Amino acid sequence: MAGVTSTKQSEAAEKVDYRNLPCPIPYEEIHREAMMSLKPDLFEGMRFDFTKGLNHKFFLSHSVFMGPTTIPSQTPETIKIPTANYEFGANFIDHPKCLLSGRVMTDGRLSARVKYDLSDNFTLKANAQLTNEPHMSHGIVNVDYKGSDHRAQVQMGNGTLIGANYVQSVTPHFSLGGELFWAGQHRKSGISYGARFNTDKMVATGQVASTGMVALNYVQRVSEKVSLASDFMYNYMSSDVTASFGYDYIFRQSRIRGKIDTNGCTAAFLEERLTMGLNFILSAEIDHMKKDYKFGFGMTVGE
């Protein structure tokens, strides 16, 4: 009698509520944990940030770069040209409703942030970029709603640019969705479909697109400082397949990722919190198939 009491208060703890189910995070951020692991920030050259605080809402941020840009080649070699440039921005956070940003650097383009939450389930969002080549400026603007077990989001832009996504909860530990967008300016179209499967020790996601692609990505967590991910990225109109292994390891100061991939591309990156409110900074890319060799180093100042 005991042992059916305990399978019937199991069955019952296993019981999903439909009607509770939990909020999924949006449909753009998927893949989010795997990007963090396989898509770090990495740079070739020096890199100085300083962020300095007038109060508790108002930041200024001062960036210097100095390095190789890659510039477009119509042959296997690549190709590079030194660059410098220096960045201004100005960032002011009534957190949580309120965040505007502003960037503009030596080279003449100016790019602005606005996300600003108009009530608890719409948020107000608008990117843009200004720049001296033509063609080359953009700007868009999405309308986030959050649902107790679903987020919507729509898109326009310019160049006729219309989208919108849609996810779903489906269960405590699985979400659906899909996107469709159209540019008007280019004449294009397209639609994707999504799931993601996550629980506290795993994230597996997979995404297909009418544009071609299909997405793969599996992130394992260790235990609380280690992760690893793994992708797998297939073109189905070009046949361009390309798999990738990562990792995430936390520190007690300090923070490295890495991956390689199928393609014989290596990467690493390095934050070391050297003491509060500076930290150093490595990057390293090496692609034995391209014979390209980056790497970077750089210090961030402030919080």
Given for the second form:
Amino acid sequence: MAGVTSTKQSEAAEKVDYRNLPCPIPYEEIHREAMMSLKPDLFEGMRFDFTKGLNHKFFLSHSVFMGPTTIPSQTPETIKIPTANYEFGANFIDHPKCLLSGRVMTDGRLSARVKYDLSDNFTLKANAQLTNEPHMSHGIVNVDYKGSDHRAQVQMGNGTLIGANYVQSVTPHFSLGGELFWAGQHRKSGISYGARFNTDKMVATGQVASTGMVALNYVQRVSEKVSLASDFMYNYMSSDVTASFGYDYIFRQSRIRGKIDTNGCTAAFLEERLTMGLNFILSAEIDHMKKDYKFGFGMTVGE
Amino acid sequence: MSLHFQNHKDSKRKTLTLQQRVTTCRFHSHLHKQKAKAKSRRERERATTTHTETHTHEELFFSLSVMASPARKGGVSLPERRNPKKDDGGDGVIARISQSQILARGKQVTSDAGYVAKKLLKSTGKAAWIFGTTFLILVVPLIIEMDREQQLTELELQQANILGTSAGGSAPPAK
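Alright, leaving the form predicted alone aside, put up the form predicted in complex with the partner chain.
And the full complex, kicking off with our chain again.
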């Protein structure tokens, strides 16, 4: 009799406790692992970043960039214009509660980010980008609510942009979410659904949007240093299909990410730690179809 | 008709005698009458241009080329030969062999094969370039980094070994 009750108890412990599910990842970060592995910030030219901490909460950053930037053109030719700019930034980070960050560039662009925890469950975020060009500045305010096994977010932006999203954990490994938005300026509305399944070794996510985009991706952690990712994007309005495969190797002194695409594009990004506080960055992107080759190098100084 | 005329002229003779030249000239004039009903305008033009020329030597060779061209397809005509190296004249064995059907086919096949081989070589070259540059971007930095990581772990292992042995070595004598 006692033996039977003990086995019943162990079975109950193995069964999922649906009242105690973990908190899910926020909806906008549903593709986080795949994005980190497959989409490093590739650049062309020279980049230099210097971060100086004045305080344990406050730091300044100086950043120089020189190189060609591609401007979108109607013809299949790629048009590149050489640009050079300097960006100054100030950040205040009071870790659990408050984050303030501002950046200003020599070409007149200002960007600001605020993240403030109103209480344990409510967070306020604001993001603004101001430019010299008329009608190109925008700002957006988000209010997040974090529940025990769900999250909800409401967004409001300029140009009458209103959005809301919600994500819920269904099992300890699986979560589902949805998002609605309405953009008054362009008279567009959209709805999208996302699902995420993750275990210790892999993450698989899928997202379908009413703008016609279907995105599926899968990341497998092969070992503690290596992870492989693949991504499939399909637009059912414009019949555009792209698949890409990539790897992400994290060593002690370096991190190297590489990817290859079905658009005939391969890219690689290497960050190497030369000494404490000094990082060396190399970026390469080769597009065989358009015959567009982009190579960049940079250094990052500071913690 | 022209082939028949070819057979009529035997390969025995080495040089043209005056009689034969006269015969060819006669044939040439006969051919001019034929040209009035000829299908290709180019032959007619050539006939009219050569009609203004007065060199019998050239007329002779033009007649040969004109006779030869119906045997070849597409209206391709040989350039006029000024000095025939062969002693047996224009319509000997060599000329017959060089104007035969088999040789023409052979030449066509070789040129086709050459064309295909050139295309294949070009596309292999392109593929090799794409593969090579992609390999250089994706694999070579990875190999370099993996090698460095391995060197670092080896160094650390060596250091750990040295520290371990020195600690073990120094402990017993202290005792």
